[in-house]
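The chain below stands alone and is given in structure tokens; this is the form predicted alone.
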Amino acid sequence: MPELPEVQTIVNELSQTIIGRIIKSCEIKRDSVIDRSSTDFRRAIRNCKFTSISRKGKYLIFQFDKPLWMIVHLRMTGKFILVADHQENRYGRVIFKLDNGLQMIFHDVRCFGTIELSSDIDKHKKLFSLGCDPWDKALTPESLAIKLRHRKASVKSILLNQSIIAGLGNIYASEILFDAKIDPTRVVTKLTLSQLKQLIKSTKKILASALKNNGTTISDYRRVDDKQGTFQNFLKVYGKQGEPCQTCKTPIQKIKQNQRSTFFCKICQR
């Protein structure tokens, strides 16, 4: 699933191209990517104008010239693609035709993703349960240990929490962890404030790293010109099973959390 890094690339990408141009017509191929009919959802958008595009956790936000905005979230296999009119997409599920010639598509191949409209977007519910972004200035180890002191989850779910930290997933969680020299494991009550520092600082050097890298390609993500990004050539644990760390030699393990794999060193991680 694209995680922070991959959502803003996109976000940055599609700003150079779309903003202030207008939808003339869109095509919906598959009824349950949207929130509403297919007719009613046609309306809404035709001839609004694109003004701004911006990220909140793992969603994109883009605004209209009206208050209207389309929020989606591209789950599992989701993307966007601009390309010139007419040109086929076999994914594509909703297609956007602008009025410079060029089709902004929403291709997801597993129709997972989601594209809904708001009239008010502070009253989206699932924007409004999300936790801080990474870079938030009201994310400190003092707010983050208040958020944490009556949980016993660990702290390698709490990183997969929206509701506290937007934005990360399973491959960040466990670079950021190795980073901070956390072990997956540890109940997220026994961390001291120093190491929520630490793992605050890790989270945003590791995001930014990637951000840098265009974003991570393991498999289905890809940038909006359809290039990959690179940072899964800089992965110091994830799937790297067997593998020596690369600061002690000891081999990376694999386990299971909440039905997810973690990976990290055993040494490194205490």
Second form
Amino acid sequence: MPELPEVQTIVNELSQTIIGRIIKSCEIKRDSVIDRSSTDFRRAIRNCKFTSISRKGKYLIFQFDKPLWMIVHLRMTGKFILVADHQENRYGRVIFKLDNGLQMIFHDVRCFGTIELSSDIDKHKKLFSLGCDPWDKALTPESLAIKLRHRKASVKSILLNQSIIAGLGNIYASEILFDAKIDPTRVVTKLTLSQLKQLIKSTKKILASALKNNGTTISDYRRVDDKQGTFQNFLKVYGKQGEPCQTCKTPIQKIKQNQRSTFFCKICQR
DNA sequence: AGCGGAACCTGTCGGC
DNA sequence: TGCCGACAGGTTCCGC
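If the structure you just shared is the form predicted alone, then what does the corresponding form predicted together with the DNA look like?
Every chain and every other molecule in the complex is listed next, the one we just looked at coming first.
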């Protein structure tokens, strides 16, 4: 579900409300969401104060007032809800009770989401294996070309690989490739340096615009407290199969790549 | 090494 | 109406 712009929106909104708050207790409704026994988890997190919230790739990172971090991945359907009282909610998987009476609910229909605790964030394997941020200065056409030089996968597949660029998902991959006028099925080593340059440029452009719109709400993604993003109003290809391309009027194609939908214009994208 | 497919879990939608 | 398969914004594991 949420990609970089959605996760960043949630970071921004949670920061405004929970920095400085202390977790008084925690209720775990679904054990598979957390990375240890519920007893150990509750004990570790009790009386911790939130000092900052940040994002790496699609991971949310909550920092506390001691050497402890909570690392959350929302996967497809995870979201956070802040409420004064916890009405019984079928999909509330973990409920954090804060010192100001608010409850922060981790809500996740499909239960793919994960919550982990770490006492040494620099040694967290999954975070360590992430590629660079799209706005990282180290991301240049030349560095990308070197990193991809022996790859055989399509450019769409490479965009979804979090160890190369972190934060892109299925919606923005299609939108970025349309903006860059690159065929998603193209083997990545066949791209020219100027196409790689355009790819990086389009990535930053699309993500910045999505962020400005608080993300894309199609079905499940919600901001904190169920508010919706608005970038769905600006999508040009995702979910638009059969509709005319905004540039050349040719119907948008929908294909499957690695079991996932890709949308593109076969005329504009080469 | 790195690719594609299956699996994880739950809900919804479209077709017959 | 009812059932059944396909599909959903992600990642990990496995076999090749």
